[in-house]
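First comes one chain, alone, set out as structure tokens in the form predicted on its own.
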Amino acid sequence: MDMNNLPTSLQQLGNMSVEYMLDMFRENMVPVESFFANYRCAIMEIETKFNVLNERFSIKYDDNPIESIKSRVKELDSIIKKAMKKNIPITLESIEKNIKDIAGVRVICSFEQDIYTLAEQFLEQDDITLLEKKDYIKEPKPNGYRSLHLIVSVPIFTEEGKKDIPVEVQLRTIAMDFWASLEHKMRYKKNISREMQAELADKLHSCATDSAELDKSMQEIRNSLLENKE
């Protein structure tokens, strides 16, 4: 089957399920194989840049930023809801126009200013462009999500040509990583009440006033400890 012969909207797609979606795509396994390829191959690029500014960080300045470094690529029926919730046409052409998110790398990091100084000095790289900045550090989510989010586009070089893949970039704490684990685990916890729900929002909410605290009383530790050694 074709893959440009899809449904191409939401409104096409009728009372069509995911799993018939997952169906067509699987019969045209070799596209989709690439497609996926093309972002597994955009995430080692990434990781390389981050792993690089890790180990010139330990040269120049005795210190590793980087804690971990982890990494996806969205499920292809995570990808078919997304693209029928955004009403775009169910292609592998559009779904590579329209959705940002399908490769994402997520770097934590010990102490916020980290995140900034390794922001920088990724972007600054010639082969990275920036599509998308978000800084839920110094404007955090009304649940208290706490997290800088970078959409970048990196070259990879395919059988094909060079081709530029959109990779979404996390930079956090480990006190941000820890809450956002958490409040994803509770999100989508079904077996409590509305009630239980509201008390949880409430609590993680603290949670996050506090560790925004955390992050804050251990970075002033480390300048202390750096301005004694300097």
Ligand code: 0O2
Second form
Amino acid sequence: MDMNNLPTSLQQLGNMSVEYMLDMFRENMVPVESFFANYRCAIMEIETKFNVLNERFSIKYDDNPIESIKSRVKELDSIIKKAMKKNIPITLESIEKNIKDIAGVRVICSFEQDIYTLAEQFLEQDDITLLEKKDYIKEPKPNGYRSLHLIVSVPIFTEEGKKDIPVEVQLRTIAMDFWASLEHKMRYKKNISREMQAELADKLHSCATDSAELDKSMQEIRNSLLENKE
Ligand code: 0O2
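I have the form predicted on its own already, so could you send the form predicted together with the ligand?
Then the entire complex follows, led off by the chain already shown.
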């Protein structure tokens, strides 16, 4: 978003005709709309890839590894806050270059092992480029957060040609997702005392340990069932 063309004061705004102002805003909105459309298209590409993997899995293993897929494009205000935090210029070019989680796809599985199988098969695809990987399952965050994060780039085909778009893919089990959404709610809760915050953080940490145990036990049961089937 190039802020240079926008009026910088109320007085400047007041001196413009409504028509002129609308034209100016429309003109400035086109690149912004196209910017967000790119990320929506990249999400569609990634979702399709996971839906295809889910379908293929069900043929081979008679099982669907994916429980659900949730996607989102980061809101403009969150993007601007992140750009300010990173101290980068607030222009579309700079945001595109420096912020890699504008498009986010969250893949929720029942079993931990499926996360790794899906990730491997997804990353094997020749139009997917891995930019960054963070395995918070093998090494959970200090608060107990677990998930596998992949930042990938995927090509989309626009009227101007091929464009590689970054997407953050988070793969989690149902238990990890349940924990993360509760922790997220607590993080944004205002009006709770420091003592209570510390107490809840402790409880959440022990829930994270319990949920990791639960994932492990469920995986063991499933492995036994699979062995018996064979
Ligand atoms: P939202 O609203 O989900 O988009 P960076 O993204 O590089 O600036 P960081 O922390 O290095 O920052 O990235 P990281 O660790 O890969 O985390 C990025 C995203 O993972 C977060 O996005 C969350 O979605 C999720 N996440 C990471 N840590 C936690 C955690 O402790 N609790 C919960 N609930 N989610 C977490 P955003 O942009 O913070 O939020």
